[in-house]
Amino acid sequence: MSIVTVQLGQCGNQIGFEVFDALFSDSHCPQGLCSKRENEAYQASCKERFFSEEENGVPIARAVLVDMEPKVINQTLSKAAHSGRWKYGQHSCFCQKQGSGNNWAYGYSVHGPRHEESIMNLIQKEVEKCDSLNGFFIIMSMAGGTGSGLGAFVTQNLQDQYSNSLKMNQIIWPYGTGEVIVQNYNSILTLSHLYRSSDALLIHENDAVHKICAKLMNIKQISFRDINQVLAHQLGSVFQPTYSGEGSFHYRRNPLGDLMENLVPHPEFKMLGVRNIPQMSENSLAYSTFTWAGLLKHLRQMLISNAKMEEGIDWQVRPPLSGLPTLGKMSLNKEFHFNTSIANLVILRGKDVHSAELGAFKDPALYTSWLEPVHAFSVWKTQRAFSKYEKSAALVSNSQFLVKPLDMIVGKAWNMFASKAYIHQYTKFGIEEEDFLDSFTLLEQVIASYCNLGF
């Protein structure tokens, strides 16, 4: 089954085109540490799933690219087009000469209607060329203007005109020091919008992925393109192809089913972080040998201590006994110090992938006292390597990861919103004074169902 991608705004489009480049370049990459006919199983797995056929051999990204501003994109198309292994679609995207100037409210209010015939025209036109629908994965920003605007917009016409459709958002969590004043109400806006249209939102923190780059990439000066390598790295590791069960040599069919299935048991919870093991640079990784108990080892510390990379976790974080409440889950004025799950999917890829032992993601004390393990926690496997590395595993979680950040950009955005800051860029373009104060009542509801996960 296929999945299209909407690629809004600048940040939407840089990052779909390093994951649709990411997908090509594993998909093709010789030393998968299998057999020939497996590779060539995988391969045709992921073009299904995101790129389609053209008469002269060159595959075609299934992905419709939306901005107001025409650089990135021209930048985007010409990029793929060089690259000579894949393309975008000639006629794959809609782009203006005015963009959104960072306001929410001109990507939603005006951009959205006034282009809303032609864009939801394109993505009919990709839906039409796929032979099953699995969903759609939109990718964008909630800091700016057009990505979060216009993407909350376009996510709420995806749930209106394929309601039987699953939707998965991207989102890049902004910076915490500010790259626009405004941001705070951009990002609370864009996520109460989505928490009624999408069916799950997969959230990357900047600052979470900048330090990757940092401290496990050894890069020195770290760009945009750094940063989205790095992320479309993460989400292939969860998009990939995977076996769908045990035991089984056939690959899924309905990937984002099947996350939604095992990560989104309740419409309250629907936020998701991805976290990587090994991340590391080419020189690093000639001198590394890997075994699957020592990546488990860290990658169950990494989720229950919510570190982001396993460089720095802290290991005196332990599991609460059952039954006693941790520290911290008292209020979110104490530090968290346990990050309890609601569901967590474990996808390992490589060599001697089904040696691995995952019963220690199966202890009870990792989940909220409502759901048994067997429902909460997931494993999908392949022996087919991923990208560079023999092996790999990436953790898809829902958990209280985003608590504290969460809380931290509606309490901004309250504070600025108490003494009438920017409200007028708002109200000019309809965005009323209500339309926040629904934002905040909603996320502080989901701030609250996911501190009583711990209970």
Given for the second form:
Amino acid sequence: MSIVTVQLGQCGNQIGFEVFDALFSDSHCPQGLCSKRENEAYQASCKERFFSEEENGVPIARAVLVDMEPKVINQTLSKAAHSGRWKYGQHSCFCQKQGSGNNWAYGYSVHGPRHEESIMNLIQKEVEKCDSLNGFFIIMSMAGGTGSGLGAFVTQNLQDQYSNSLKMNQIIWPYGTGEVIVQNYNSILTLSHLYRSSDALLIHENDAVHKICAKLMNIKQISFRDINQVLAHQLGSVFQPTYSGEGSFHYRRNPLGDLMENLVPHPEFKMLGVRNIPQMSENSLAYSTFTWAGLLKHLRQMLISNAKMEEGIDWQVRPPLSGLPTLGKMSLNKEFHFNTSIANLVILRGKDVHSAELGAFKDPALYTSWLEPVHAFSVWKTQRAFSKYEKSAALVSNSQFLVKPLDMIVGKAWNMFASKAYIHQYTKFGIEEEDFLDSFTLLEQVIASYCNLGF
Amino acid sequence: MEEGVVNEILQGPLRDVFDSKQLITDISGSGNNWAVGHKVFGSLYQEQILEKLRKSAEHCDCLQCFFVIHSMGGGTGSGLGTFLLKVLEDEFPEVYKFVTSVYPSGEDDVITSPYNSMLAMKELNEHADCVLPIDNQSLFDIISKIDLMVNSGKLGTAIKPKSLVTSSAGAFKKRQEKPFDAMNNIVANLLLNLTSSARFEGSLNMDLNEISMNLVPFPQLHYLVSSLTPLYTLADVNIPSRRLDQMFSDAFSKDHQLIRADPKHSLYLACALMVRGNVQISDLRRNIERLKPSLRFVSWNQEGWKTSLCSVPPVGHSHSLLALANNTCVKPTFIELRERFMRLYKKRAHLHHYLQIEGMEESCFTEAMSSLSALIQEYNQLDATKSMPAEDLPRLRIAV
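Now the other one: the form predicted together with its partner chain, given that the block above is the form predicted alone.
To see the whole picture, the full complex is given below, headed by that same chain.
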């Protein structure tokens, strides 16, 4: 089954390119560490999901590129075409000239309705190329105007028009010390709208990825390209093919559906985070070896201590001992320690994957009380190594990972809203103070729900 | 409203760049009288102006903004220039208006400049989306600094001549240097850097409408203090990253601002950094972290930074930075303007030149004064919050 990607705005398009490139490079990587037949099955599955075929054999990404100004799309299209290995469809993009001015209201209320038909037509064309549609990826940032505002509008439309297909939004959480001054307003408006219309929000934080580039990859002068490549690596490690079940050697056909089923049991809890280990520069990779036991131990500790990367993990954090009263409601004011999960998905790729021991992830203490570990925890595997890592493990988690960042954004937006700063820029285009209040209410509800998972 | 300057341009090296049909001139000039520029020539030329504007606008696929470049102290730029703002607002209501205004400095030779500036301020308050005030004294100080560096001949510091922010290197052809050329070049560079992200590619683009969106928290507070760095590039290329960090520090020093202002000791409402050249996001973030503690931001916008990265540097430099700040440090400029105005107005000096123009009354002056006073008051109120600690307001409570 195929996934159609919609890339929105500068961020969405820049990342989308890196994602397709990473997926393609990995599927054609010679160091798959498995049999030729296995490799071919992997390649075929990846191709079916993300690429369609053209007459001369060059794969075309199943993607629609949308931006309100032309420079980034032109760059993205030409980068892909020049690589010679894969490219974007010639007519798969929609672009305008004037941009959205970092204004959510402009993206949502002006660009959205104005260009609704053209954009939905493009998506329809791409969908028709698929034999069977698994669902949509929508890649967007929260801080700007196009990705956030138009992204929210498009997601809503997808919900109306393709109500049977799944939608996963890849959202880029901006740096804490701004890239855009009104980013907190744009973020809360985006999140509250997406919470109503999307099936799952897979969130990547720029701050976290930046640290990975600095500390783990040892990059001195970090550019957005570096950040996007790390992101693409994380996404690839989740969405490249995996076996459809324990003991099976056929590749999974419904990744989005399986993911939603495993990770989003309740519509109140839609925020997912990704952790991926190991992550290091190519030079270091040549000198490193890993064991599944070691990797899984680190990954589990990263989960429960809410570490964003493999360095600086707090090993003091332990799950509450069963039999003892739980620590009570998570307090946002204190240094909170233990990260409670609703559901987790671990994805293992590489040599001897069937020997990996995952019992530690099934400990009920890790999870909230209303879901049994057998329902809360799942694992996907493949023997085929990912992107030159002999062994790699990814964790997609629906847990309290994102409560603190969300709380910070809501707090900052609230402070700014109290002084009414910048509000006139939004009311100019039809987003009133009430819309802001609705968004605040919804998000405070989400924060409260996640905080109460400890019970 | 007089022909000399426009004719010179049309005969100069850039004559092919300007469309000779898109110009309007008159003979006698405005006599340094805002009222003549605004009321007399305004009504006289309104139709023509509209027609030529519409013609230009038709050539655009998508019109995003107007740049209005003028001075505040004279008659035409000040009077007719601000008249134009109203026309643009009526005719093109959705298009942003960026105004680059040259404010009169302390020793300026136009006696009526305080009147002209005050009357123009009211129009800017009401009709411009964004104003970049510049003053001649600051430009002159910057030039003096550069001359000092060039002529000091310090050991090992040779300056690349093409890199001077005042040089017209990279300009089309060599021409006679005229007195204001160097100063005007600085303003030209300001506008170049402002539009660089719209013209060239980069990893984090910033369009002109984003400037207004991010830097104007309340409609009246739309005055942005600008600074350009570096002013020149040393020929010594051995210390790249220290030079880069120095560029960021300089952007906040009062010596690099294009009006007389000291942003570091006033309150920031918002700040934008537009970087060009081989600078990456990590360099930008490192410098923001480094400089943040020494700057005071308003309580509801503690992390109010807007950033952009453009890959193409200006001619002769490897990187450059334009900082735009919405900062209460513009207040002294306005207060001084008001004082100079009061000095003249109390004596009613030269007032008759204005009042004899049809449509002008004393109320024009008093209204302009109250408009400016209201603006100053807004800045005062914000400054008063400077020393208060930033408090987190109580959030919405949700019943669980």
